[in-house]
Amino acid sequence: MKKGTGVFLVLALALAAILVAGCGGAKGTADSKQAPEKIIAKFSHVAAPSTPKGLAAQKFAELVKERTNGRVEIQVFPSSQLYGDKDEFEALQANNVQFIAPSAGKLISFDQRFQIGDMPFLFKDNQGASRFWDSEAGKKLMKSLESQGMVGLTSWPNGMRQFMNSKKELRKPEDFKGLKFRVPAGGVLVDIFQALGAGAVTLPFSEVYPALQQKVVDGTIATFDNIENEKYAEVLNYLTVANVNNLSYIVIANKKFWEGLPSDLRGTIEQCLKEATEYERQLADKLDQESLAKLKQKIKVYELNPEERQAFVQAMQPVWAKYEPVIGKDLFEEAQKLNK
């Protein structure tokens, strides 16, 4: 009887060991097969897919998918498909989207100093604008967005803004009197046209073409590339190449989303964004010149000579005097230094 009990006990212990080992093995197998949770981020913007911003956003998404082996997917929504100018900031702050790329001038409601991007005749070209935004002064300005739940990451230049209208050729400041122009935001752009004796109307990007077509406004201020892609030449007849100011987009992320990314993934995404930015900047210059060449075949294009441009510079002095105290002399001086 004792012997039988001993054998039974040994067999029971052996069976228990097998069961425990089996359970542990099954658990280990399940854990090893469990893939990291996929992160999906939405990138909403208002421009057409074929613009430098549209192509760069798509490039960014492709790089992120490749470099993270699909762990992060950035879904790009161009042409105001999700949100327009009026509500993209609210959507970003609510984390309904994780990335947007508005023009610098649209950030003035968060920090008035962002008006530096719209100052007339401060930046001479795309490269000069990018040098400013990449500088410590530019990065410090972007950092001011963090108190609003947003993180400024980089700048994507679109080009130098030019004057375009349906009424007449514009060669001197006096030619603007009585005309009405669309602007993307208030502040500096409104004052530019007021200094020229013209009116300014703030309209969302998606409403510009119908406003021009229906003669709600006589003209607009835009880059060559935007003029070409948005088909403004169908409704406007005259383009004046003046290099008024630089249109740069600021790529912004939702702060909670950005800081919540695992550090390894965030580093990878930052590198992808850096490469997408280099791609965008080269593309902006290339498409800018291609668009100008196309526009010359469709409408009347007049390029200001140095003397004529200087007359506009003089006309803008009241605008400079008004905004320097608001933006800060230090930012003005940094921008001027980087644009010599």
Contents of the next structure:
Amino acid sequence: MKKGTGVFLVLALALAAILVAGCGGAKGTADSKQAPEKIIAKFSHVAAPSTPKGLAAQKFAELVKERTNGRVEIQVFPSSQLYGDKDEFEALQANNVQFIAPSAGKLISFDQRFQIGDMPFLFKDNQGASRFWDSEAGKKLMKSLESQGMVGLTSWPNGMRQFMNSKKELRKPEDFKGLKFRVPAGGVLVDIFQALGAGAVTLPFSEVYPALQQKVVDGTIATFDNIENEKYAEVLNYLTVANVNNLSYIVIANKKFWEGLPSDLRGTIEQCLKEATEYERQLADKLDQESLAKLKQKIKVYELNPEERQAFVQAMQPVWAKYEPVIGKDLFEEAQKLNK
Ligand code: SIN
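Take the protein just shown as the form predicted alone and give its structure as the form predicted in complex with succinic acid (SIN).
Next comes the full complex, and the chain you just saw is listed first.
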């Protein structure tokens, strides 16, 4: 090889390396050889800024900025502004975004067992769900994401899901026949409605309000907090308080980004996330009850009595029979033990 050609090749390779490093997602991530001046990470989620998830993501960003003296900046993008349900996982795996917080059941395509969060009448309340996700069994399940380039860090609850629809008051399983509901993800949630003789359609969160308004679906299953923040009461008339299942989010980071952080910074960020989690969990119950009070002023709210609720528990037996082997008896037993 001629001497000039060799020099040219070395320069070209160096330039290519610089260009590749520059396309790595977050500006100045810890991948660079030299300690970067500033690390910018994006936190994308689909809920409103005023929800427990929205407020906790903001709190996390503020704590991180303060404790790292501005060296790390977490930019929060709520309300599907950056990525929605359809593309946030792909964006996280590609490191185009560094944090997301989907509901556990939306992780179905990575590991079916995450649907445990959607199981009907398994979790009693937010606390019972958090006890499960904080347990060794819950942490092990979150760890399963690591083989797919993601790290499950913690869980943020947002209340129990309730039934809502535009057609009639729903008091017993037979009332659901022929109605069509929106669900956040397939599997367990679809089967819940099938067991009630109703149809179910999986739709991204950002498309729920227009779908309800245009009567593509008759109703949805959601927490008081989301019902209030998404203004579903403008387009639906009836809310049945059944505490069907729990909505908990799994806060997930891109693995390469997370593990590439200098360990002192990662420790600080972990501590900030712990504090943001405590804040979120306190807020979730408070906002849940505040939303219910507001909804009672706007629409017809019917609370199932214990006998009526028992009829729904009974109707869900086929769903339990189908999903116990899929999710695993061990996880069911752990969740039941922590929700007595
Ligand atoms: C969310 O609260 O993040 C979305 C929940 C849903 O899709 O129903």
